[in-house]
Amino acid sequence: MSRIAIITGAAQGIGFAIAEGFAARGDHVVIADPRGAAAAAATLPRAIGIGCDVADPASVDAMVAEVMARHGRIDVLVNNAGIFTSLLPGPLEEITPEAWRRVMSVNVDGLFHTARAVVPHMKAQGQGAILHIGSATAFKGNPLMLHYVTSKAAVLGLTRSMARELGPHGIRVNNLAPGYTLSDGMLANDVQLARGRQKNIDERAMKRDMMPADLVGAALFLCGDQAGMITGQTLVVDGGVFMH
């Protein structure tokens, strides 16, 4: 059976890559996007774009009304939207209030509203799989970003206590945490290009580049069937930086 998979900032990089994972096995997949979640939609089979700003509870309620009046049904929610790539490094007392507070609106919050909105939905059909999508970061404690990691190691005990909590109704929790990936907008960073491409490449396992595309397979298995008892779950998919 198909599933109906929710993908948040699914208009391009990352998200997209696993969008189009979802849709090429035949899923109905919902990209939940502020900009260009329609024309990203466009492109792929079986597939809707809904403006969506998950920092706002208000959009995402309506964004999951919209898909439960076309589909009826949520089996998948990717909590792929956050703020990294716009973020240029700097000491934390050079992190202004307004700044920390954005990217713990995105990263953080954004979590809490998607999951508030389709909980009900999954706990209703008696099954359905969440998947946060972290950063290795939280593990490193990178320097310099200290907003970025704070919101991500946060993702870490959502994940855990979701998992708990949503168990008993069927319904699983998994945080897939990716290393440094050549998304969209990492391309357009100079400066993260700068600090950190060659720095990642040289402290992996694997000698190369990370794309979204070696995000997909991991993501696609914490949602299906095959990961059945995997719940609670940090995957962290970096080429073999952190290991653990």
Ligand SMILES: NC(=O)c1ccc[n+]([C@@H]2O[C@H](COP(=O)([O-])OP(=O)(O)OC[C@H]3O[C@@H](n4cnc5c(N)ncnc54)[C@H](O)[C@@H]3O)[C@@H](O)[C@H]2O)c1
Contents of the next structure:
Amino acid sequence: MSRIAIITGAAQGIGFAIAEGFAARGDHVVIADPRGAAAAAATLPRAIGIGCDVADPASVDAMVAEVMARHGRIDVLVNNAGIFTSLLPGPLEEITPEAWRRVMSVNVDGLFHTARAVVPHMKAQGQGAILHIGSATAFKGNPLMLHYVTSKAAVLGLTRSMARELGPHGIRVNNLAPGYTLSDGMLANDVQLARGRQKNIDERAMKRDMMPADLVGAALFLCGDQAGMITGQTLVVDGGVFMH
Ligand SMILES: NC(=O)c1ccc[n+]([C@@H]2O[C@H](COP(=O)([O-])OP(=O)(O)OC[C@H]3O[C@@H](n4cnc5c(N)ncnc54)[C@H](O)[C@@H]3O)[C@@H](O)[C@H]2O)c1
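Structure of the form predicted in complex with this ligand (previous: the form predicted alone):
Now the complete complex, all chains and molecules, led by this one.
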């Protein structure tokens, strides 16, 4: 069955790789991103791009209304949008309250805004799959990125609570937690590349770079019928750094 899948922050990086995966299996993809959504969608079959800032509830509501007007249903929501690759490491006393709030507004509030807009439609359909893109850093407690790590730890609670609340409506909620990945944003951040690329290869069981494509199989599985009894779970995909 061809599904309608909204993927936030999918104009590039991990989100775009996941969008490619959905498009390749015949789904209708909605790329929701404030930058480059239409251009990215133009490279995929059956895809549309909608400018959307997940930190702004009105922007999210408008995006979801447009999807419903066009497709009449929403089967999958992938909450991938996040602030990470533009961040520079630093001690907590140098993180400004504004920077803290901005990270939370996208990485945590954004997941609430999209769920709030999409869930009524999924409830009406009696089915749906929501996938959060968290981070393995929530388990490792990496230093010098306190706002980011805290935001991704929040995704664990959000996933579990949403799964229990929405399960009776046929809606599954899971969390895919990547390790250090050479996304477009990461490749543009020289500081994070120097700090993390080789270190992560050294820490992994699998001794190579991890690319966005390495996350696509897990994302498609968790959103698909074969995972029909999997909900409230976090799957770490990091080449074997954190094992739980
Ligand atoms: N790259 C990694 O090592 C890594 C590791 C763990 C988790 N993650 C998570 O994966 C997700 C994607 O990361 P990436 O590495 O592909 O990043 P990236 O910087 O390459 O891409 C991020 C995308 O999100 C979009 N975006 C940013 N703010 C947005 C907003 N307010 N509303 C909608 N879209 C917005 C950007 O425009 C961009 O297209 C993020 O949630 C990130 O935290 C990344």
